[in-house]
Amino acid sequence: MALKQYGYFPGCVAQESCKELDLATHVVAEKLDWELIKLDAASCCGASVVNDMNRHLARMLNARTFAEAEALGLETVLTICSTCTGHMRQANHELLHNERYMKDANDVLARFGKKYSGKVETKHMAWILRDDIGIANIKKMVVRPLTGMKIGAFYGCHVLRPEEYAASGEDPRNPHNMEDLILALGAEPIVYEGRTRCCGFHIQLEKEEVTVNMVGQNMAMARDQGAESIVTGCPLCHLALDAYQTKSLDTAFGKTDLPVFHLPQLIALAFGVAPEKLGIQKHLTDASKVLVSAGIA
């Protein structure tokens, strides 16, 4: 048996868009002797359309992703894409925090059924690896550090805000747990003020510009502080930050061209896995420049 089970909560982006995050996290895990038990009902968080839309549905999907990891024993659904893991532990909260919200829920799941008590948590992959795993341990992994590497890591806001959902154990204004891993893989890591911030994604189809500003903007101030590549886990904020740079040349930011890993992607690398099989290639922005001065390509 495996060392650790967690319910897997791809989302939906890591299964179309950036499938090599998907591809990447099922190397780490297989590294790190975790089991991710599939969960068959699970379906979309519900983030922005849904959840803006019609609360009370996303709350539901929800709660059918939770009933049925408490249903296998799981403890904890771990996710790998931030949007996801700040709607579901919303939802969550709002199912433990008001009655009527489980009751409605538990009668929806009923006509199925099943039944949701409250015992599961939503935790980033990012968390589990600190808390469930150790920073330390992870370091005692690496088997080529990352050397020479300078990244920057890129937060965004739903892992981090609202504090009473996300509860990170983190500063929200002043996060450390992504460049502690970035440090334990033999990279430098680049603290910058826009690693916070909003990488845009959510208002691209209908304020592209804007989504062009704000990526120009953060990935000018990475670089200016010594950036090399950045890194993330939420697969929408790689979508913005890999593409849309490229389109920040009219802006007042400058051109960036620095690529942009997925966090498992970077764990695997250290742990000496070859980019190739992790997809890398597949990103916008060539990371064969960076990956060769450090020795990796």
Given for the second form:
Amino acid sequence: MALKQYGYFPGCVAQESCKELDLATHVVAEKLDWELIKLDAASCCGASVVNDMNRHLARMLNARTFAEAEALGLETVLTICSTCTGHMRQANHELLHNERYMKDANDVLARFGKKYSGKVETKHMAWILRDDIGIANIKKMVVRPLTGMKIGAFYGCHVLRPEEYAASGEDPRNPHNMEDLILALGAEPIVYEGRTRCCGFHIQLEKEEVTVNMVGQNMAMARDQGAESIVTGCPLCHLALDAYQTKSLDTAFGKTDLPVFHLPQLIALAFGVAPEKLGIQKHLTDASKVLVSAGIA
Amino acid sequence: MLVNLEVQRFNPEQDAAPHVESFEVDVPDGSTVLEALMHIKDERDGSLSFRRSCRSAICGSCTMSMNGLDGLACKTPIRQLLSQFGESGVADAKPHETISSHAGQAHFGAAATAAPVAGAAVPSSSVAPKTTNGKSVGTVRVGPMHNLPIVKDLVVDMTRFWEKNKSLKPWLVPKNAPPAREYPQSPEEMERLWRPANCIFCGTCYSLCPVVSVDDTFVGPAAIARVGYRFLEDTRDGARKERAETIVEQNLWLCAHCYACSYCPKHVDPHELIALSCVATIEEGVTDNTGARHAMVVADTIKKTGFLEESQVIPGTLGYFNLIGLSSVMPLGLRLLLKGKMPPLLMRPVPRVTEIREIFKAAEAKRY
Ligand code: SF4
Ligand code: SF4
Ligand code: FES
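Okay, that one was the form predicted alone. Can I see the form predicted together with the partner chain too?
Let us now look at the entire complex, which starts with that chain.
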């Protein structure tokens, strides 16, 4: 039997335009002897968008997802997206702190024979790595240290704020789980101000140039501190940072071309997996130079 | 406790650019950043400029950046910053729990509980540690608020901030002729107004907002929460529809949902009230705009398949016949396609998707 079982919630983006994230997650899970039980029938978490329309909807959709996990006997849902993590935790927080919300949700779940009793916790993969495996044990599994790579972490807002439910267990203004991981993988973590800021993804369709500027601002901060690549635990951040850096040339912040890795891709690289097996070639900002100079590709 | 304050100074009459000046000051343990600044002004350099009045988080005038993060100087103990950032005053991606157990407070506690037992030797650990020892407990970096022009040192010109608040009409437009006595409000009605009413216009949220930092057309969190939402939700107000139109014109939907404004020192939680303002504009039928279309098309795809369908959301948001809008996203789409990153055009619905439709029915029947 596998060492650990988790309810797996990949989220929409890792099943649509960032399939490489889902792929890399499975590669890492296999190495760690995790059994990821996909919550097949789960819906979208609603992101910030459903919150902007109907708060009941966001809570009820996620209550259904939690009920799916409970029905499978699972108490932890593993997420690989900061946005899913934050919004699922928000829904759970509201359900647990307001009896009426919980009752409303259970009333509708009862129509199709479901119930949520409030026992499920959503955790980002990075937190599970930290808490259930331990950074020291991850370090022991490294077969190809990422020596020489200078990597800036990009956390994604929703695993940091609002503190009352994002609650990574670290100070959200000075978090460290990603840097600890970078260090354990043999690379050098670069700390820069933009690491806890917003990528601007959610407004790319509202006004693209704002997103481009926010990406440019954050990546320039990373570049100026000496980062040569970025790692993120959020596929939405990944889309924004990966796709808009080429455009950030037009901004006041100047050119940056830092390749952006998904968290499990970086771990898998240090575990000895070939970059092609992790979909890294699908990214828009080319990673080959950085990988070659680290002796990986 | 000896603490090192690195204060950003700028005098437009003398300086070409801001510079940093260091002050090592001896202040009582438990001091706030404001108390340390007042100490500098009183004893070291009377020309240091900053705003303050109430010293108790009520007037909203002492907002500044401390270790790069904005907040009220009178509500921020120096010890708290040390516990977040350590001695350096710079985010370093390291845990500082040892300091966060508040060396200062721990010794307060010890002093209070170690009630003197007659004749008992005082254990050395309960003796208040000499925090100074001639060595500072750490550095705190202080600068002016972000996103507004500096007048001098830590004082910024708030004009733009007030203009944006005014743009949302911060006054009641009565629905009916005023009643003979006061306007009655039910407890439920009041409940909606409590949170925005707590706002003290300190500007912390405005200073933290990353969208304001790159786009001055965004009206910003304080105005939306304290003025926009406040009057959209006031049952005595008769101009809800116009307010909904105005707030959308002032770029309500440009909020990036980063929740940086959740650090509001008065727990107004502007990010929450922004989301509720979005709901209100849709309720008022102000939906012919990118933001509302985006929200509605996302909900629609979830209703159909359970997924947020990326391939449907872009044309749905920009409008299927918006050739100019669509052509601007084409190059990116093309690059995604070439890299094999294009989202599938149609997602297979999740199992038991009818349950999701059931949920939509229930949720749509409710007001938030
Ligand atoms: S919402 Fe909060 S942070 Fe913003 S101005 Fe009001 S009190 Fe200050
Ligand atoms: S949530 Fe919106 S208003 Fe608040 S800081 Fe972020 S972008 Fe600005
Ligand atoms: S001095 Fe009044 S809020 Fe700080």
